[in-house]
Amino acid sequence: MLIADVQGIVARCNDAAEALLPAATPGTPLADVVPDWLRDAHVGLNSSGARDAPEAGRAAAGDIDGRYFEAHPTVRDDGSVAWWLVDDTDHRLVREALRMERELSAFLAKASSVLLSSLNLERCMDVTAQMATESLADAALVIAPARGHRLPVVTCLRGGTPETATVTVNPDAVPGLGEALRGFPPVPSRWMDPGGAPAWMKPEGMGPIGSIVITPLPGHGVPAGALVLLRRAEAAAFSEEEEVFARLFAARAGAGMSAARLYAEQSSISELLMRELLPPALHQISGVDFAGGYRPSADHERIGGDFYDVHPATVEGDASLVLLGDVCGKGLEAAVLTGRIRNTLHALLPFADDHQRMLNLLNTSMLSSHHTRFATMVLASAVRRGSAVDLKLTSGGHPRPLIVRADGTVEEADTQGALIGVIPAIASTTITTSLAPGESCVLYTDGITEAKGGPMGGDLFGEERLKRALSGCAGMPAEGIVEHVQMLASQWLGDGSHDDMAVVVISAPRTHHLSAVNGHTRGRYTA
Amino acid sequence: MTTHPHHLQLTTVDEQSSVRIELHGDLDYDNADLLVQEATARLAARPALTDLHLRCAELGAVDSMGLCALLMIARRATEAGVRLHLDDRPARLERLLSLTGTLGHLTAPPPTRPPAPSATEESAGAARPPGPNSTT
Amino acid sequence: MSTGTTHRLSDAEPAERSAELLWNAVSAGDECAAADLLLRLLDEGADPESVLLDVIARVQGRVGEEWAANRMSVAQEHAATAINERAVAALSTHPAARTATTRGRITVACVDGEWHGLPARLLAEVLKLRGWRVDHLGSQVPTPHLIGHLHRTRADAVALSSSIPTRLPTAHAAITACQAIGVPVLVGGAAFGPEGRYAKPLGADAWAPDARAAADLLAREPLPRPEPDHQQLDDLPHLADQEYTLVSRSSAFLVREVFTALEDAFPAMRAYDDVQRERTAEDLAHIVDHLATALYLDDDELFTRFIAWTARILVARGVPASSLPPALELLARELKDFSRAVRILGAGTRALVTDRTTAARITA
């Protein structure tokens, strides 16, 4: 305890204060014997109105002789101030340690949350490199296990953006790197002589390197890569605590990166398998326009129980074969069955001219005593003749195709037949018709007409509504009709659930005389 | 409020030589199995059965899995020598069956037991069970 | 075929003339003429970006105006759009439009439920021309597909397009999902309101008024990586009152109730045929959808803009807009316990009063 008067002269000093501030004998000016922070606090207290409210005197704090003190003032009746000095050094060290600890765990929590939210390997590598430079190093390299001799490397300087590169090296040529990348046996972090580091390990613009440490990124059963931390020459080398911390960070980064790797492998497998099951992109073939659209029942899936294909004729002048169908069921199981059917029909293409024979052969190949899974489908053969398109249509238990005439009339193609795959002997009728330029034939699955919703909720979209919509589509390009039908159905559904929905449109392209059409006279073209 | 209004409910009535199952609600992807199980159980429990009636007056929507279930029941009934009847069909079911060309197949009389070759020949188109269980 | 020097069409009169010619081809449904015209412009050395934005985008804008003025049906709008789409596809194969990839990778997509795909398509083409590697996912992209795509590729950013305001809640979910996996999102399209005012409350990292501005913005500097642990509810704390959830969930019920009550108020409605009844119900459903979206953003103006626009559209189609105020009033009665909904509907009614004078002038 030390008392100083209004003028800032030391009035009294107890033994403890004297031991701490030996020069502070009574009568000496405060300014000469105590650190500046205490003197300032005393001056501040004297000049402020705080004197009137003694208890409100604010504590000051600062170093005295390498230790940390808090000084609590008590204003006495004569205006002098008693400063109670409390050694807070240990407290402060604990608090500082706690703050560090909190910062570190916040950093690790952030690392986990960022790394686990992305399943993309490159992005995980970017994030790892960038975060490592935030609190561990001046620069960081994240190296993924080699593909052949090529190492994918992400480099990041503190405050910079991660850069990706591929270096062609033998990892075993760099001490510690080969082991770290193999991930087995477990190896500790390893120091490296900056002088011995290969050029690709030294980021451009980093300056002289003081220390390098290579830490393996542990994957789960698979190697995930290695983290290389670099510090500048003038920076302190890595302490033991920092190495421990780097390992904790590496564990999280490794977990994130190996999860991303597994996801990438799995998704490339399913991508490959799914590619066969996705509906094809359609376009014009031999003067006939084709367009198709597909929306599977579940938004997270891209395949389902509806399918379509267009097979161009092998001989120019023959008809292309369009097929659109629906197998019972949904999701992957149904999609696998559509794949079988599409393959079978592909094999039956030599009979493409004889729809009934195709359907019969497909039917026989699908019969099974184990289940009654079936498909319904429409076969359409389309060939350009002059400016018209000749069509042959056969339904195997499927909703009838709709034909949109130039004047907006919508006709139902009168073809009928049994569904495919359950009944031992099936019969069907085939019809032929012709599309004039601008006319279209619309094949669809019942997911469209059975879409449940509407403004009042609970109503089926229905065939009538579809026909009404199509009557406004006379003369439209095939893609436009597909898009229009899809939009109407999805608007009808709102956010409701639905079955798979597929539409294919076959159109006879319009022929044109467009030398001098002005914008307001629609429909000046020759049919 | 807790039960879904369209959920399929079945009421089974045993009669002298037939069974009648009354269907209430939708026969679809989510509950088609229910009907197959019920019908299969009845066919197995009554070997002397001659007719299986599905009363469809209160039947709601039938999707492709629903039709798949009806086809399976028809097959099991045929194998058991039982004739399937789809009674009081609502217009929507009628349309579905006619569109898919399945009405005749579903409700055809089973081949007589023991099979007389001439009779099977006549109804072969509609009712011959396929695969290894085929009786011809 | 490229002449080596290209010229911008934007400030010159040729852009307008070309747009007029393209409009003629598009409105006559002549896709060959449309594609020929555009390819010829490129042959003559026009800048492909300028052809996309100053000719095609301009014509597409006119398609929307013609529809609003009832000079085009929805089906014709789709026909015109399909032709524009094909024209864009034809253009992208022209040698002048072939550009080497010199920049990063951008994913372009429309929000789920958004079928106006052309603006996003144009942006995708412009970004390709500027040297980006572009993955164009098309219109109506379900958020799970978008996220799956982002996991499989390393996109530097997502450009998300939406023109219908009622898709904004879905857009918000998509924005948050992209950011959660560390990909920043640039948004654009009419849905985001005047000056893109809804982009910020929905947490988008950037907004651009058009494709050119979007491409400039992306070229300037990379969008920063989004902060982790972003919570959707933090953007829009008012959602805690559940009004949005309850209104959007009971949309069909509200439409039925108001429809029945309107029939009592307007006996003439009983003589409507099925199509007219369905149109009326659809109009009501749109009102409820926009109300829900206004609740989502807690923004009265989103609703009043829509109501004023609807009134003008109805007038353009010769339908009296006089049924709108009672519809709003009936809706407010149904939702009397929802204070924000009542406030927004009130603002809608007031907007109609001020707008009616304008509407009356249009019909006169």
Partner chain sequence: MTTHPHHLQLTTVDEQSSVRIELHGDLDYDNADLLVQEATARLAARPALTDLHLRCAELGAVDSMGLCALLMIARRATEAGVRLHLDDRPARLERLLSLTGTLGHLTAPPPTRPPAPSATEESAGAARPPGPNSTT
The other form holds:
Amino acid sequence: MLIADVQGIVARCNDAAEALLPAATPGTPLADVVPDWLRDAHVGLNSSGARDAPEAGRAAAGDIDGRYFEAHPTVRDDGSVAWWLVDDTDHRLVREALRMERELSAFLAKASSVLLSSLNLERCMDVTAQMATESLADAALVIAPARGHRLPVVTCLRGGTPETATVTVNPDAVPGLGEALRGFPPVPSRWMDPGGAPAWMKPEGMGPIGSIVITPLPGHGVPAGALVLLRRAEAAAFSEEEEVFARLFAARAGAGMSAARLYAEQSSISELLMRELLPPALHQISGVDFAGGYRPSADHERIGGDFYDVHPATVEGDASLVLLGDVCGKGLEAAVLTGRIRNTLHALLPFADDHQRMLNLLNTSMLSSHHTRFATMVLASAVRRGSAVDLKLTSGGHPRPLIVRADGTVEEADTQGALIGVIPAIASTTITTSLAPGESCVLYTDGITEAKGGPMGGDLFGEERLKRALSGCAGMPAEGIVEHVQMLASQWLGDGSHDDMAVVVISAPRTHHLSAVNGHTRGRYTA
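Please move on to the form predicted alone, as the form predicted in complex with its partner chain is already shown.
One chain, no partners, no other molecules: that is all that follows.
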């Protein structure tokens, strides 16, 4: 405690004040023995009118011999001021450490949020480099695992934008880089020679490098890459605490990059598998027109439990095999079994002339698997004979095919059979028929006839409504019939839920047409 009168003369000091300010003896001018911040506070407190101001009791603060003190004034009755000096150094260090810890925690939380919210690897690398320059370094390089000696690198200077490049170098030629890319612990910054940094690691405009930190970017099981932090020669070198923080940041960045890479790999695999499971695009084969359409039960899905395939004949004059089926259930699980059934049927193509044998062998295969699902199916063999198309049709528990004749009559093919994958022995009937030019055979799944909608929202589309719709499709090409059926089913459904829907049309193309212009231009078909 130190007391100074209204003239600014030291009146009294206790032992602690004398130890702190040895020159502050009674009778000494205060301005000569205390720091400027305390002198100014005393002068301001004793200035005219200041003693009655709201700030009169406020503490002053500043350094004394490297320590931080707060000086709290008490104005006495005689106008002198007692200054109580409180050493606040330790408290201030704690507060500063707490503030820094909060800032670093907020930065790491932000990094995690930003990085994990993006599943794009290139975006993650850009964000990592940019965030590193905001709080850790003057420049940063994010290096992805090498492809041979080719290193994908994203470079960013503080205040700049990330730049992507690929460099052809040996990472082991840079101390610590090869180890970091393999996921080994980082080499301490003090062991790194900034002058030995290769030219490709020095961003343009960086200037001389003063210190380097190279740390791995940990991934999920495998390293995600390496993070290189650079500081200019005039900047302070990386401290041990900063290196630890850099590793914490790298761990979060590595997790984000690893998640993005894993997502990209899974997306690529899913896309490949999806292409294999999707129904094929159909066209004319050996003089027979084929068309197909498929709509999964959910608009956000691309595959489901309905499927169809057309296998062209391998020998000229033989029939092409058409198969359309429906696996119990919907979604990905049903699609997996769909793919298995399609592969099994492909392996059974040598028996394509014997529909009953194919269905029996498929039934045995399904019963021997761990699946508890069943399937319905219809097989059709189609071959062009002159201007007509001969058909052989066999149903395995599936809705009967519909034959659209040239006059608009719609016939049900009289074939029926047991479900596939339920009982050990199945039986089915096979019928033969012929399509004249302009006539078609329509194969469909029950997702169309069982579609609920209409004016009341709960009526089934039904077989009769489908037949009436097809009667107006006489003479239409196969693709047009598919589109017409899909359009009507979609209109009937509205926004309602539905099962998978598939339709395949086999048509005998018309052989003659009327010319539109002067007998040379393609016109509409006639019988």
